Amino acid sequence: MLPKDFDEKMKKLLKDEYDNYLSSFNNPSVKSLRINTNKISVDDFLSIFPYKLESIPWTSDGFYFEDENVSKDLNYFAGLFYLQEASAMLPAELLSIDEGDLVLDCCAAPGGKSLKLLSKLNNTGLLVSNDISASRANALLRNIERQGYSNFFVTINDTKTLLKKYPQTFDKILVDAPCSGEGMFRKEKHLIKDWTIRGNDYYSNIQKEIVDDAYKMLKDGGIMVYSTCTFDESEDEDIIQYLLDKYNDLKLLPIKKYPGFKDGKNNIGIKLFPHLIKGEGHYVCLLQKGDKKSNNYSKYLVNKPEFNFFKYIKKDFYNGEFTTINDHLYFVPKLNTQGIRVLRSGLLLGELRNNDLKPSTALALSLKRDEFLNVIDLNEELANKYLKGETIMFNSSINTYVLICYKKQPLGFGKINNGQIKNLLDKGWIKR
């Protein structure tokens, strides 16, 4: 049952379309995924994926699915795809990224938008993936690690704290703002109760603060996406108009429209409604600050540490430094984070033991199959055993580290010893 005030508002907003919107609540929410093109091309993924998929019109790497078993597929544990609501794929899709960009995702958890931004960076530049909630940031970190990225920071701050450290710093910023969630009422019924308690004004005040801070962190020529999963003008178009009135160097950029997309009030952004598209509700707007500036990105190679384990790794490392923190080794992109609460700086490589490295699962997932000296491909049965933390029998007399793969995609590390593959999967990665 929708709140009366919300019901009346939607009647005014949608007019003749209101009955169709109301009928959409009788339809189940659609399920969708985005392919991790950092690990596999779309065509190659489609050739190996065992479930039926249907393309999402507004993104080249997003697909609808129906089979519930998709989330249990081993390709998920190899980081080949991420489950994400179809409408929520649009904001990061719209943000044009150049290699070497410094990018901020302001309100990033659980991570779907950050993952798309990282795929666009193509292992260059840097993403600061921020969320104010520590628990949500932990989930965000795990999702980024599973998909094999190293050029990121996961931070836990409000935007005021970030602004003090990073004024006029970022080339691109995504603000998927906290909102009243009206567009998700069909999928997440508990948001209806939240709406009756807090309403729209509570969020619009927060949104103004966040976009103000984001504007000030954006370089001249920088581009920002603002998005919500709500319909109310006070949280959508009015927030953008507030920015446009306050900053005369800010301008709207055009957004390509697909069937079912509706213009926002005064052509400020676009709205997605569940009765017009295959997905939930969303609002998106694209803005640019000042004139476009050139990207001065330069790439430099970093020498690998002398630890014995690195003789197995055939991957080069660029634009960062190797750093030891509490007996753990990290590869950290260059960024001054003093005064910022950081959950993770770059890629966790492993734990230092006896002057060598016990490699992390995050490192394994960051590698391509041909970037490690010794590789073992497991069949589905053995791959499932491996993901459950079990030891795998292996007929070999050699003692060495191996990269465990399934269908040529890394799952984690093992160590062959006395005819067995000792499972080196980190405890947090074990499939329950």
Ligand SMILES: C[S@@+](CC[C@H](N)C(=O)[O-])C[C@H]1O[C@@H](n2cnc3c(N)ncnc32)[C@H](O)[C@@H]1O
The other form holds:
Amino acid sequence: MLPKDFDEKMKKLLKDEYDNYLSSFNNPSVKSLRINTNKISVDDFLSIFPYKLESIPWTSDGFYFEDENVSKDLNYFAGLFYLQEASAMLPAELLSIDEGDLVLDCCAAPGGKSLKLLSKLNNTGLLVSNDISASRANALLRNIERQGYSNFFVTINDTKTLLKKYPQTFDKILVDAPCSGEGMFRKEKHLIKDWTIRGNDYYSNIQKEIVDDAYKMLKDGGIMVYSTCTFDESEDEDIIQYLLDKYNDLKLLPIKKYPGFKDGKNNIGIKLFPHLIKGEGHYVCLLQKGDKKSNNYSKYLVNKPEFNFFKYIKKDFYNGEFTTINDHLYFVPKLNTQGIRVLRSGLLLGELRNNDLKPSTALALSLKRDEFLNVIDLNEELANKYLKGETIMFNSSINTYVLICYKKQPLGFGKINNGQIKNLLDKGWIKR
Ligand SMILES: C[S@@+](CC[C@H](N)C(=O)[O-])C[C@H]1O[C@@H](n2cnc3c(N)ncnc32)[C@H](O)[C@@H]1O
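Mind pulling up the form predicted together with the ligand next to the form predicted alone we just looked at?
After this comes the whole thing, all chains and molecules, with the earlier chain placed first.
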């Protein structure tokens, strides 16, 4: 049951479409996934994925599915896809990214949009993926590691703190603001109760602060996307109007319209409604600050450390540095983060033990199959055992590290010893 005030507001907003909007609540919400093109091309994924998929019109790597078993598919554990609501795929899709860009995702957890931004960076540049909530940032980190990226920082700050450190710093910024969630009422019924408690003003005040900070962190020529999953103008168009009134070097950029996309008030951004598109509700707006743009991206190779384990790794490392923090080795992109609360700086390579590296699962997931010297491909049954942390029997007299793969995609490391593969999955990665 929708709150009366909300109902009346939607009647005014949607007029003769209102009945269709209301009947959309009788349909189940649709399920969708985004393919990780950092690990596999869309065509290759479609050729191996056992479930029926249907394209989402506004993004080439997003697909609808119906089968409940998709979320249990082992390809998920290999980081080949992420479950993401279809309308939520639009904001990061719209933000054009150039190789080498410095990108900020201000309100990033649990990370669906950060993953798309990282895939667009194509292992160049850097993403600062930030959220104010420590518990949500942990989920964000896991999602980024699962998909195999190293050019990122996960930080836990409010945007005020970030601004102090990074004025006029980023080429691209995504603000997926905290909001009253009206667009998700069909999918997440508990949001209806929250709406009656907090209302729209609570969020619009926070949103103004966040976009203002984001504007100030953009470089001249930088591009920002602002999105919410709510319909109320005070959290959508009015927030953008507030920015446009305040900063005269800010302009709206056009957004390609797909069937069902509706213009926002005064053509400020666009709105997605569950009765017009296959998905839930969203608001998205694209803005540019000034027009100067310089991106002098260049790539430099970094020497690998001397540890024995690196003899197994055939991958090259670019644009960062190897750093040891508390006996753990990381490959960290270049960015001064002093004074910022950082959960993870780049790729965790492993723990230093007896002058060698005990490799991390994040490292395994960041590798392609041919980037490690020894590989073992497991069938579905054994891959499931491996993901549960079990030892796998393996008839071999050699003692060596191996990259464990399922359908040619890494799942983690193992060590062959005495006729068995010792499971080196990090504790937190064991499938329950
Ligand atoms: C809509 S959710 C983000 C969803 C995310 N972009 C995704 O695609 O998975 C909004 C997030 O903003 C965070 N948040 C709220 N206030 C914030 C602030 N002042 N600074 C940074 N993050 C904030 C919340 O913890 C929440 O995770």
